[in-house]
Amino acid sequence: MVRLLLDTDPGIDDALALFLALASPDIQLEAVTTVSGNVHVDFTTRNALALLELAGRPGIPVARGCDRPLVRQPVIADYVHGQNGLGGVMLPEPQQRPVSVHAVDVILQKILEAPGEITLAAIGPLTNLALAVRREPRIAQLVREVLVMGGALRVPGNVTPVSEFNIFADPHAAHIVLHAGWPIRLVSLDATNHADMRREQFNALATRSHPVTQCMKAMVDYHLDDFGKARGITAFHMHDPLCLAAAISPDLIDWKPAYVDVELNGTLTLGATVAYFEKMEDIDPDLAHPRRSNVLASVGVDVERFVAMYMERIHNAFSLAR
């Protein structure tokens, strides 16, 4: 059983990742912490609460986190996810309220109370994690593992030519997290760009009219029609769900040890992730970095297995109409 703490900024693909966590009997979701990213934290917090209620899991605590990056001006991606973050899908006002303490306090409490047991999955900007590890550096040795969806190592970025959104949105927080000394699996665009699901696959999941799968279909339709059509996008990149899947079956992904750093000063390259791999067969060995690796970096993915796992779990958990 994986005891999971999910830090997120829902977000369409964040919602799909949350549903995978809820559909997985081998995951015990301890809490959800929210952060500004895809949309403002007011929206991401409401979305997390509403999605949990839609899935019939309102008892899982949700903690509101940071509303802005550590240093840079805020950036959001509502042009991708819609003004409310869920592709315009209007869920009922949640009955549950966020817990009274800040997301950073929840992260610290959960890890300190269960040394070596908590897997921390961060699928949004890393602001909450950076503040938590700065306040209490011991959590770097007490967490079981940190999964981060972020970065573009050997591929172009998705918000600038060199930067992936989660890192770009708070590069200073990402720098802190990458250098905190905890065990990190970095699930970057190098893998997630290949982890596609087609519209027909979401349609197949929604055939039994469960509210969760109907919500999934509507969000993906919005993304492909309103954002993707003009850009030639015909399938949905499962960025955050793949990161979540790494908590369940890390062997879905090919990993290589790497030293990864973040560009903080570049006028045109802010948020770029630069990776030095321990074995750089296709790069000049003289370029190898003298520092030790700080992450296991994703370099490939078994897309067929991942999609099959995702669809099977969602179908089993949410296939029956209420």
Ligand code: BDR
Given for the second form:
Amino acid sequence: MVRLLLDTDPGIDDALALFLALASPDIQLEAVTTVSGNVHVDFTTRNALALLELAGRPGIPVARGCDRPLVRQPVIADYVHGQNGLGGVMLPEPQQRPVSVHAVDVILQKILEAPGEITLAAIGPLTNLALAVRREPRIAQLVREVLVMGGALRVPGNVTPVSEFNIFADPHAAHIVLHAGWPIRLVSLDATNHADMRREQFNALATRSHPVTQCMKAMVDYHLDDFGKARGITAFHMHDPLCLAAAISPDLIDWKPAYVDVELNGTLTLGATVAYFEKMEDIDPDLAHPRRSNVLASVGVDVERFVAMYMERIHNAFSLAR
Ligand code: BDR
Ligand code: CA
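Can you return the structure of this protein in the form predicted in complex with this ligand rather than the form predicted alone?
Whole complex next, starting from this chain.
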């Protein structure tokens, strides 16, 4: 059983990742923490609550997190995810409220209470994680594993030619997280760009008219029609769901140790992730290159197996007409 803490900015693909977590009998979702990213944290928090209620899981605590990046001016991605973050899909006003403690406190509390047991999956900008590990560096040794969706190592970025959105949105937080000394699996665009699901596959899931699969279909339709059409995008990139899937079956992805750092000073390259994949002992020490890897980086993915797993789990959990 994976005891999971999900830090997220829903977000269409965040919602699809959350549904995968809820559909997985081998995941115990301890709490959801929210952050500003795709849209402001007011929306991401409301969305997290509404999505949990739609899936019939209102009891999972949601903690509201940081409302802006550590240093840079906020950037959002409402042009990708719609103004409300869910592709304009209007879910009923949630009945539950967020818990009264901040997301950073929930992250600390959960990890400190259960040493070695909590997997922390971060699928938005890394602001909450950075503050948590700065406040209590011991969590780096006490967390089981940190999964991060972020970065573009050997491929172009998706928000600038060199930067991926989650890292670009809070590069200083990403810098802190990458250097905190905890075990990170970095699920970057190198893998997630290949993890596509087609419209027909979402349509097939939605045929049993469960509210969750209807919501999934509506969000993906919005994305492909309003964002994708003009850009020649015909399938949905499952960035965040692939990261979540790595918590369940890490063998869906090919991993390589790498040293990854973030550009903080570039005028054109802010938020670029720079990766060294070389065997560290082969590197000329005079070049002052890093000596130790700080992540396991995703370098390939078994797309067919991932999509089959995603569809099967969602179908089993959310296919009965209500
Ligand atoms: C990441 O950026 C966000 O827009 C998505 O939700 C995902 O977490 C992909 O670059
Ligand atoms: Ca996200």
